[in-house]
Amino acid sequence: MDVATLQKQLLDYSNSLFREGFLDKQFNQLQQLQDETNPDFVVEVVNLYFEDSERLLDELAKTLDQQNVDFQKMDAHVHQLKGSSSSVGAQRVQNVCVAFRNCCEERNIEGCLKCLQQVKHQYFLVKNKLETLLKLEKQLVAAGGSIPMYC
């Protein structure tokens, strides 16, 4: 495939993400953190997300499976995991845990379960939309392209 036709297929392709919401303008400020010096940036700063994330998933699905559930620890978790979220621009499951942090702090099981399996959905959407994002992104590299800004 010719570099035109990669560019343009990215570009749409990011242009989805942002318009349905997947990805906000943090995205497009940790691209501009990338340069030269440190070419994988973004995809080594996806990847911790991606790590961490996955950590927190099991961490609070182990916490709501509790006799006793810790909602202050809970939360904790759920923080990190908004945290981390905003900070690679996952604007969906940020979203999702701003109403599991509510639920925690109702104390509400019913609620945080249903939290968690939202939050695990977004997750893994977010997820194969960004593995789809850096793999366009290398392919049109490798043919001798740049990456780039996205809106």
Second form
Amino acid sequence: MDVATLQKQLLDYSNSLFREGFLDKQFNQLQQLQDETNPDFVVEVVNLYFEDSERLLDELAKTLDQQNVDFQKMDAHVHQLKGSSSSVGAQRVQNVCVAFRNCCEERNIEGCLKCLQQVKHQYFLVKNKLETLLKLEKQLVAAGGSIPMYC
Amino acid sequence: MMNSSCNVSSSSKPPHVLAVDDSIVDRKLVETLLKNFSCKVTTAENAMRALEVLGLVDEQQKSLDSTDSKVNLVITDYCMPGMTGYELLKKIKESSVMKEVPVVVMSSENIPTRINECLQEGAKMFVLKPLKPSDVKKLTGHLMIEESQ
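Right, and the form predicted in complex with the partner chain of this protein, after the form predicted alone?
What follows is the whole complex; the chain from before opens it.
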């Protein structure tokens, strides 16, 4: 595929991610921090986000599995996940975390279990989307194109 | 006694910022933002580690000759496990050696009482996360003011 087609494909895809609320403008901020001195910045941050989130999701599952659920501990983990999601622009994950924190506050185990399912679902969705986006970017760059600013 | 204005440096040396945050994603972000404003950055994942970097653990004395570890500004997350950013701020302001170092507190939560208590305790600024380049520009403004005194 030629550069123009690859770029259109990438823009169409990124537009859909913003339109559907998977990503918000914080992701643009990350893009703007990437330059010649820091060419892999977005990939690096996104990978850190993936590792960190999966660690937190494991911790959350473990915490909910206990006889006596430690709601404070759970809330702390959700707070962290919410924070890092906000930092990379993963809007849907961030939103589910808000609901999750409410359930923690209410000490609502059923609610927390549901929220955990939802947050996992949204996380793996955005992970998939981001991996696809980054792959399309890589293809474009390999073909000689440059990554446009998304909006 | 030693020259305790550890935030004074020649204008050719990049300012040294200590960034404290328990989130690995946020540490990466803050570090990059600061480096884009020509700062030298040291990161710490918790307040205890930050105190070590500052030489404030167990009455450690900063060596007069350790020129490259002089921190010109501390930016810290508020919510951290163990010692919070607020407690770290207090420790810095209580220390005879480090109390002049400007401290900026950041948080993902916009809670006026939290903001006020930090400012009361001597924080130069309180910023909401996620940090933007305009926030960092403001921050470095505090740095320069300190340096010219």
